[in-house]
Structures are given as C-alpha cells and as structure tokens.
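One chain follows as structure tokens, the form predicted on its own.
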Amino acid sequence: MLNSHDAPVPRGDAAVRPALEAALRYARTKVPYADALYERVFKCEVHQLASGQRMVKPASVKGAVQIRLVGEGGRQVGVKAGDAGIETLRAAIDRGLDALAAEPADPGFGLAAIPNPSRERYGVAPTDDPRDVDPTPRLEALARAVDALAAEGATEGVRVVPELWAWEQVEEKWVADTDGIFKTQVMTIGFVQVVFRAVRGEVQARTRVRFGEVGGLSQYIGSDGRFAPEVARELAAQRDVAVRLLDARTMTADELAGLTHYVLHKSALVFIHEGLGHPIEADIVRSGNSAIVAPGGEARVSPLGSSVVRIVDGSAPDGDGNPMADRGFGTEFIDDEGVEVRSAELVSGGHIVGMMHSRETAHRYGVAPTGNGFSELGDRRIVRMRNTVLCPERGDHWVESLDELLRGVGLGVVLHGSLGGAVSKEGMSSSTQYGYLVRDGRLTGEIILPGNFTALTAGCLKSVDGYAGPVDSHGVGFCGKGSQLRRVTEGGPTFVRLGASPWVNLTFEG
C-alpha cells in the first residue's frame, strides 16, 4: 500500500473536515457513538448507440453523506444527507435521533475496531485530472477509434456495428467518527465497454468486451487517438468473433450428453462471484440465506470444492495470485467504514476458511473486519465483494498452456465471456458469449453459439481439477445488492477446467 504522504488530499477537505467533525461533536452529545461517510464522485463519460448517436457528458458530480448513530442497547440507525454542510448534517442527525428512539434494542450489535486508526490519507492522485483538463477530446477520440476498428472488421455482406460506453471518474471519500477517526481516500477509475454487432441480412450476432482499472482512460487510449496495443488486440479479437458467430451453432443433445469437461476462460468466471462469493458475505450468512455457510459461521458443505480450489477476495492479484494494492476495478485502499482493505481468504484446499466482513459482522462473529463494508452515495454500509478470484496454489494441476490443460479431455467445450449472471440460494446461472468444442484433447475450430451455464453452489467446485495460464481479475462488472451498485471483478487463471458433473450444466434456447 502506498505511503500516507504519497496520497492526495481530497478537494475541499479544508471545508469538509471541520463540518464532519462539528457534526460528530454534536452527535456525541446525543448518543454513545456515531460515524459519518461522505462520498463524492466526479464523472465524465461517452455513450455511442448502435444508431451512431453519440452523447458526451464531460462533467457530472454526485455526493452524499451517511451518518450512523448507535444508541444504548445496540439500537442503531443510518440517515442520509445530501451534502456535507454543517446545518444539513445537524438536521440529518436530528432526524436520525427520532428514528433511533423507535428502534428495538439489539444487545448483539457492535462495531469491530478500525485497525491503524492514526493513518489519515489513502489513494492515488489522478493524472490528466478530468476536473482540470477538458476530457471531451479523449472521449471523442475513443469513440472514433472504436468506429474505425469496427469498420476494419467488415467483410463482404457483413457489417460490424459498434456500441460504446466509457467513463472516467474521480472518487473521493471521508470517513470520521466520534472516537477521533478521520480518514480520506482519492481514487481514479477508468471503464470501457464495447459491443460489436455483426449483421448479415436479418441475422445478427454480438460480443461484448469490458476493461476496468484503477487509473484514467489514458491507460486505454493515448493522446494520439490510438488504443493501447493490448486493448486494440482484444477489441479486434472480439470483433472478429462476432463475425464468426454468424455461422456458429448450438451443441447437439448427444454432444451435451457426452461432455467430459467444461473449460472456462477467465472471462466466463462470473460463477465465482455469483455462486461462491455472495454466499460467503457475512451478512448473507447471518440472515440464513447462504447455502454453504450456516448462520453461526459453520460450513454447511465440507469440502466445498476439490483440493486445488482457493478463492480470495481483496485487491486484484498478479499472475501468481499475489495481491497488488493499487490494481483492480473493484479495488479500494479503505472501505466505507475506514477499514484498510486486506485480502480475505475464503476457500483454501477446497474448504471454507473465512468470510467477508464489515465492522458490524466482524463484531458479531468475533473476528477482525476485512474491509468489505461499502455504501453507495449515502446508503447504509453493507458487506460487498471487491475482486473475487480463484488463486490456486502452485502444483501439477496448474500448467502453462491451454494445450496442456486439454490433454485427456475426450469431449469438452471452452466457454468464453458472460453477459451477466443471476444468483439464488442454491446456485447461479450466466449467459456465455460463445464457445469452442474440444475433441480428443484438441481445440477444434467449431464455434458454439451463446448458451446458459448453470452452477449449483454446493458442488460445482468439487469437479475443478486443473488450471492454465496466469491469474487475472478479468471479469469487470457491477454487482447489485440491496439496491446498491458496486464495481467488482471476478477471475482466476486464464482457463479453469471442470469435469462434467450434476452440479454444472450448459443449455441452449430452442
């Protein structure tokens, strides 16, 4: 983690800090404990529709405060305020006190201590700060580059129509409490999503690719209007797949029945987030809505996976699975309770060994908080994932190449991409973008149409038996929980092999 003296100070700190401190002094005269979170987000973005209509929004700012009041007997409420002005905050506290009086006692409620209470500053200073430099030329250049790339993919009788959604935002937050905690964070996040639609007559096919990372849009497109080489390569590859999908097919009933293996590309690992991440969030566990962990914290399923399964939530990993403090679309240095983010090992050797915690759930389970308590612009703080990744230990099960991983696969399918997932207590489902058949240990050129991949939480990891390629948190997305959205990733090695089992299934429409 970067040193405190390297971290930037949020803009307006000279006004925000005294306002929060004054509000908390007032709250301390009314309740034993209170804390406050002020979040402010500056955003610039561009949308381009399939029609070619382009909308550029060079600046928008949103902000809100969440104040938590903790009374006697474990009574507690959260109240939202629209800005960090002292009068607004005092009025919010007064509203909260009225609500607190009506709350039932909860003797088990408490908040675990905030580690490293003396450190105040976290984050990374923006480069080419969009609050100071007009971002419009870069946003326009990004759209033009996508248009040019799509045009290069057209063939006789086939058009490639692009859609674009991209943004850069500077996120600032302040966390303070009545015990004297005061912490701030500044983060810049860049996001690019491109959809390629291949059109031939009445037939269409599409692919979607996303990039998201700490840092601005300059990491994707340079001042010369050209994509970074690795971005250009991935976009071109997904464009060409969209064209190939015009001639793709579904798998036959005999092929599906005869499958010996599923091989998931890192872009198709959303089941790690949906089916294995949510059930290990401590608030979901405590509510009784986890299929794999009982409300008391004991594993309902043991082992959960094979001996080569290890899952970690935290900062994005490097290729060997080691956390990198300042990388990953879901990464932050502190959560919205002021807890420094640390990696939480969830599954090791196939067994559940930990959970993701906020300060509240950490107190209830008697453990240290993991930095998983997050809010969305003034909403209450709940347990959220960050970068949730399969990070296996090294061994014979982890090979270098896909060719090595496919040895011994009689009939398999390599699945790529996801257009989203849905989770239930029992498991999850996600729509794959495409696949390739594997026959007798070799990848064929037979491309498969989008399907629906389902995984039952209690058993899907038991059939994981091999990996290939470096670890990457490739699956950039947005998680909705309790009406709040949060940026997240999921990932693992480039390829993950699962043996066919009753716990996983692939289906096609029609």
The other form holds:
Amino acid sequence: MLNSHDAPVPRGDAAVRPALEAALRYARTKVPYADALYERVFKCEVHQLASGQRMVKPASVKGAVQIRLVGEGGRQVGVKAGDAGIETLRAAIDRGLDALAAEPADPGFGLAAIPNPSRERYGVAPTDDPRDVDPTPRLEALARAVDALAAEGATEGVRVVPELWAWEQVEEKWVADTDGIFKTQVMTIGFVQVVFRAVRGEVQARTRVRFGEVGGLSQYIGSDGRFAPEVARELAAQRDVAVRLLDARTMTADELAGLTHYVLHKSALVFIHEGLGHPIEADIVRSGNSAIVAPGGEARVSPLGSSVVRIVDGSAPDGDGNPMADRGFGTEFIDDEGVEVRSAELVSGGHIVGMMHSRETAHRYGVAPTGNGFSELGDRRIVRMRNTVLCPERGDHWVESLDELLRGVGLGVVLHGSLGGAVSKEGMSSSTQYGYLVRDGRLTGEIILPGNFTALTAGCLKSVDGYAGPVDSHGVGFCGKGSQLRRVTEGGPTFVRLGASPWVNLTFEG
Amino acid sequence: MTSMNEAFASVRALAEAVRARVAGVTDDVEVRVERADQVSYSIEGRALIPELECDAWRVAMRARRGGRLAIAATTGSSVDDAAGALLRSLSAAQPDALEDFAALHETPPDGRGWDDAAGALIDRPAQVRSLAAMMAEAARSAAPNPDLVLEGGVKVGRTWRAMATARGATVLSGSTVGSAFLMVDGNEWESLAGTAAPTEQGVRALGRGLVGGLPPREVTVAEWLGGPKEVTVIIDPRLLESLLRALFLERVGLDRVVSGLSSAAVGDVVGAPIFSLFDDSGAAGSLAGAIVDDEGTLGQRKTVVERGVLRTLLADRRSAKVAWGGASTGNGFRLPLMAEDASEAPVRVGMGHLDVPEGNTPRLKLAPGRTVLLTDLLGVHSANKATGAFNNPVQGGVALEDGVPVARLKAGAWSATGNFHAMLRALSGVSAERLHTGTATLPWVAAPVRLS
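Compare with the form predicted on its own: the form predicted together with its partner chain:
What follows is the whole complex; the chain from before opens it.
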C-alpha cells in the first residue's frame, strides 16, 4: 500500500516555483485574482501492434501551464501556455488579458476557497523511478510475456494475435495562486492494455483487458519477467474467451424478448460512469444538459434508482466500499485546482444526494468543492470524475457469490467487458465484449457475442435489485469530455443484477 | 504576436538542432516539430467560456541505428529535452522493417492549409467570442422553445510545422483551422469545419438552420415504422465519414493486411458500382491534407475504390516496404488512440482527405416512402473493427415521408444496426449534393440499416 506521508518534491521545483510566482505577481498587477497550474508528465511506454511491430519509448516528456485570470465583476479567462518559462507565461497572460477585456461581467462567478491552504506537498515517491532507472528491460519483458501468453492460447487452426499498450508515468503538478496558495503533487501511474485477437480463417474475435493503478508497472510484471499471478490469470482467461468467441452466437429475438434479468460483471459497469456520473457533474447540470438534475441543482428524477443504489465518486474503495486514499487509476490527492480530493456521495438510497464540483461550481451552488476540478495537461479545469463506483450498503440484497445472485433468474444474461461507451443527454450506450446465458437460475456454458447495452439515464437504476462479491473499481478507462481526456475508473460489486425494464436494452450486431 | 517568418524559423531551428545533436550516434533521424496557438469559445447553456492556447510545442522523433528503431516525444521548445529523450530512447530501440526515413526535398514553406483570415483571428479573441455569441443567438431566435439547451463552440487555430530527416531539406508548412459546432438538447447537431475562419454569415446560418430545420414532432421506431425493421436509410456525410474512418480503414489499410487482420486485395468488390472513393493526403484546403504525411511522404491523391472495386490499399512507409518492397502512399499518420498525444502516437496507416463523387439524386429523395436520415450514431468508435458490424444508438436524425422531414427521432429511443462493409456493397443511391466536412467531401448515401 502506498501512502502520502513524506510527499516528494517535484523535480525542478526550485526553478518552477519562482517562475510561477513571478508570473502570478505580474498577473496580480493586472487582475484581482489569478491562479496557475503546471502539469508535467514523464512517460515510458511500450506498444506492440498486431503486425508484431514493437515500439519501446523509455522517455517522453510533456507539460503545459494553465493560467486563470479573474477580473472585476467575475470576468474570467483561461490561457494555456506551452511551458513554464517566465517569458512564455507573461506572453500568455498578456494574451489572456486581451480576451478578458471582451468578457461581460458575470456577478455569479466565484471560486470556492481551497481547503487546508497551508499544506504544500502531496503524493508518493516513485519506486524504481523510470527517470533514473532504465525502464526498457521491464517494458520488453512485458511484451515478451504477452507474446508467450498469446502463443500458448493457439489451438488447431486458430492464431491468437496480441496487441499491447503499457506505460508508466510520473505525473508532477504545481498549483499556485495570487492569494499565496502553493501546492504540489507527485504521482506514479501504471497502465497495461492487452488485446487478444483470435483468428480462424476469415473469422475473428477479440477481447481486451486493462489494468491501471497508482504505482508503477512492477505491480504487474516482476523483474523475473513473470506476470503477477492475478494478472496472468486474468490475461489467460481473456485470451481463452477470445478463442471461444469464434464459436459464439447472438441471442435470438425470442431470448431477448424473454429476458427477466441482466447481470453485469464489474467489467461491464461503464454505464455507471456514462449514464449516471456525467449527468451529476455540476458543470453539466448548470448548462442544462443533465436529464436527471435541473440547473438549479434539484433532482429532476426522484428516486433515480432502487433503494439499494448508492454511488460514490472519489478515491477507489476497498471490497466493502470504503474509500482508500491512495488507490485507483482515477485517484489523486489534490485536484488541478489544489483542492484535496474527497469522496462525493452522489446517490444514496436511490436518491440523488450530491454532485461533483470544481471550485467554480462549488461557489455557484454554495457548497464545498469536492476535488473534481481537473485539466488535461494545461487545458481549462472542468468537473471530472475520478473513480465512480456503486458502493451499496450491506444487506440481504448483497450476497457473496454469483450462484446466490442468480437464484430466481428465469432467463438472464451475464455481460462482461466493454470496449467503450458514449453518453447523450438521455442515456448511454456501451459495447459488451461477451456474455453467458442464464437459465432457471444457473449459468449455462452458452457464450454470447459482443453486443450493445443501452440504458436510459432517468430509469435504468430503478431495476437494480442485487449484488454479489466485493466492490472493485475495476473498469480502467479514459473519459473524454469536451476535448479533454482523463484517467478514470468505474466499478461496483463483482456482479450487479438488474431486472429487465424499458430503461435498459441489449442488442446485437448483424 | 508571432510573425510567420519568426514562427517558421523557430520550428526549423528546433528540428534541425535536434537532428544535429543526434547525427553522430544514429544512422537516420526524423524530427517533426509543431508550434500551435488556438482560441476557442465554448457554449455551455447560456454561458460562453473562453479558452486560449499559446505556444504549444510538440516534438515527435524517430531514429534508426543498426536496423533498430527508436521513438521519443516531448512538448516544449527545449532542444535539450527533445534530444535528450531521443538519445535515451536509442538504448531501447527495437528491430524494425523500416529501413530509412523519407528524403525530403527543398520547397518553399507550404501554405495549402493556411487561411490568412483564420490566422489573424487568433490574435482577436473578441471576434471569436462574437462569432460564438452570434451562432447561439441565431439558434435561440429560431427556436419556438425559449428553454432550448445549447452546447458547442467556435474555434480557430494555427500551426507551424517543420519536418527534418537526416537526408535532404527541412520541409516547412503552416495550417489553420476554423470550426463551429452546435448541439441542441444534447441530441441534434450541426457543424462546419475547414482551414478557413468561420464567418458571421456561416455561424448564423448554422445556428438558424439547425434549430429552424427541426420538425416540432418527435417519433419512436414503433410510431414511425411500426417496430424494429430494416429500411433503406439516408446517411449524412458526417456519419459516412465516421464509418469510413472507423471501419473501412480497417479493411483497406495495408498495415492491417500485413498483420493478417484484413484479407482485402486489389480487385475485390467492396462497394456498389455507384460508389467510388478517393483518398487525398495532399488535398489543399483540407484539415486532412498536407504537403507531406507524418513521416515525410508527399501527400497524394489515390483512387481507393473505383465503381465498387478496390484499386489501392493505403500504406505507410513500413507496411509498403514489408508488403510491396515499395513506396508509401502518403498515409503514415500519428493517429492517437485514447490518452495518447498525437506526437506520442506510433505512425499508423490513416486516411487523408476523403472524396466520394456525387450521384444524381437529390439527397432527400434517395429513399422513398417512410424512412429516416441518420446524422450520427453514439459511440461509433466501439463498432466492431474486425467485421465492420455496428450496433449503436442514434444521435440525431429526422423521419422522412417521401423526402419530406416530418419529425425528429426521439432522443434515446432509436438504435441502428448493420454491417458497414455490406452496406457499401448494397448502396442504392448517392446524392447530387456533397458536404465539405473539413476532412472529407462526401455525398449523402442510401443504404440498408436495421432500426430498432
């Protein structure tokens, strides 16, 4: 377990801090308030394409600064600058001032105060820091291990073609403002994605598996070139599923019409993020684009879900749903406005009870910021999710095993995996990678081809009626909002059961 | 304010300095430098949110040594950072079939993608703000419903690039981008994009046309078609482009063929006889056209499909070498996936400006009787790249009765299922009108899709 005690100081702090402070002093001569965010990322990476081409990039560096200028009357503008040199920053401020002059007054604009203003340092020091220790052997070992695993999955007439994308990055950020706030954070994040394509003549099938967590790649592959046991198991399982999918089928129209339940594996919970997370982001609410919360902050739909639905966004939870401060692919200690990240309870007992906030939206709604204000490398800070997870209260509805959960299911389907989702105002859509039919309370061996799971936001949670297994922020992904991407997860108990309803639908290709 | 000459000199200097720094320890090197500015105003409900970007540098580098390929990327204008990253990557270089980088020829700075008005507008953010406000106001003034929820924005940007390899000259180019996008109630949308600056007339027409053109009534599949049904639908050029780039590329990219993921071969019947497709990676005035692709091969126009028959596979330098022992088609692009920045992304085979010749039928007459015009599908990126199959919710579209728009498709209540490769073979109509999307010039087409 990592922890944030003795948080490290970002490299180059002695040069960056004075540059940001000088820029902010300059800005303060022009506007009442300004803040600055400098993000810098050192990344080492391996790509292996389906062609077999392998690319190892031991050192990529990127960074950018976002400066926010707040003028009289709530006028405000954000400017992104390519680096933290003082001349670049002054030029960016001057350009921002031109834009600020065109802004009308916005009396409702303000920024909620940054809690714990005196604490400066956050984060965890990298182990085997890839800036100092050549990461190439570990990256190459990953690729070799994936190749070997794929080769072991080949059967008569079937090739398994792997693709790998893995990286470890050291993320450093500085947040400062004209009121004297100065905070930094250092985080290491590791990510592995493997795609297995099973190919038999003209027929292809694929599965994709991802791992992502605070910390480096050593948590996935050891110095001996072997995967961690749980990683090896998961990869082998997904490889074998890809091969089995060559002989899978779709559900028939009769089966779809007769479905009594959907059971979503934790790898297929992207609808929590897409359909329920985005509409509770306070900036989307304010713009009028949420189907479930009105711009004033009151719920449009109440209850949103059944009484057993509880959704939390924050650092990743443990198996019981309690937050762990330093775990989860979407986790940070402070957001990109310097606000310490705290868990935000969004839905409890089926009712919407909170929203995710940046400093700006927190001010508008008169609440404390939740640490959801994030930027993609110098872009404008907007409200973003972190780890958005179904964390139910304990009760009879939450059982230990899938077998128990399936009791009483007449005709159901257990859906696994997703290759991505998308959201509209009314609902969401996500692909499913595969499924298994359930008949009379028992899981059958009938494997189902990829489909498309759609859910209407206003009602899809109403038929959630049971859970099985521990909570896990399993769904590692990258959320696009506007033109920005951010690492996130979604998750919940190992299995989530929904009764069939007009709010959810499953369809198949072809 | 950065002058054109100063900007070109700065990107050239960085590219050539990195090249010089690694010349003694590499067999060949490729350095691509970009320097960009951007101004955008987002429409979020009633608010207009400014966002400016100044002096964003991106450096993408590859080097060869002893038959191995090294890759690195940085942002910022530091030669030390860029050369340091590339030198460090040499120790991680991997065996690769790519034998050399492009030999570049001396040319004047290329401005085929540059629009002076767009370039100048970046230094006048108040005018960009005004364009966004005009677009929103035009939409609201055309709306019967004052509670209309709008999102979108107007953006202008300019980029200067330098591409240098160990052999030949440094190629310089500049391009601009201007775009406007507007979505109503999170569903129906309209856009314009290109190298030119958006105009007052253009953004007003966009806002007014989007909202004013929407029928007040909305229908479900059951109400309009009597239930799930396969019908011949009309596909908007922007959806056609999305499907071509997401799915058809998986079939005609030579790197996919080399990998065994596509069995396509020249001479295959891949479309109806009424369908032809050209790829022009050097198209002037296109956001998908440039003097050279991302590995220095000259942009060029290719016939990909001629009257339904595949004529050319699209190649980058590596796949061309492996498959043909020959030249790239100028389709090597750094196409980012998910969290990749473009400068970090590996070179992959991509599409340039797409061009499908027009047919002779008015677009709304492409499919008679009761049908729909599909503007967009939600999550096309998750369609099945291996098979070309898709199955996605509809986002935007209208119900047509003998070519007359009579209702909107109820948001969240429609989905479309099909196989894009089969659809191309079964195209039953190509419109007389075409739309310039910024990266393609395409007609509306008619094809069978199952709606549910």
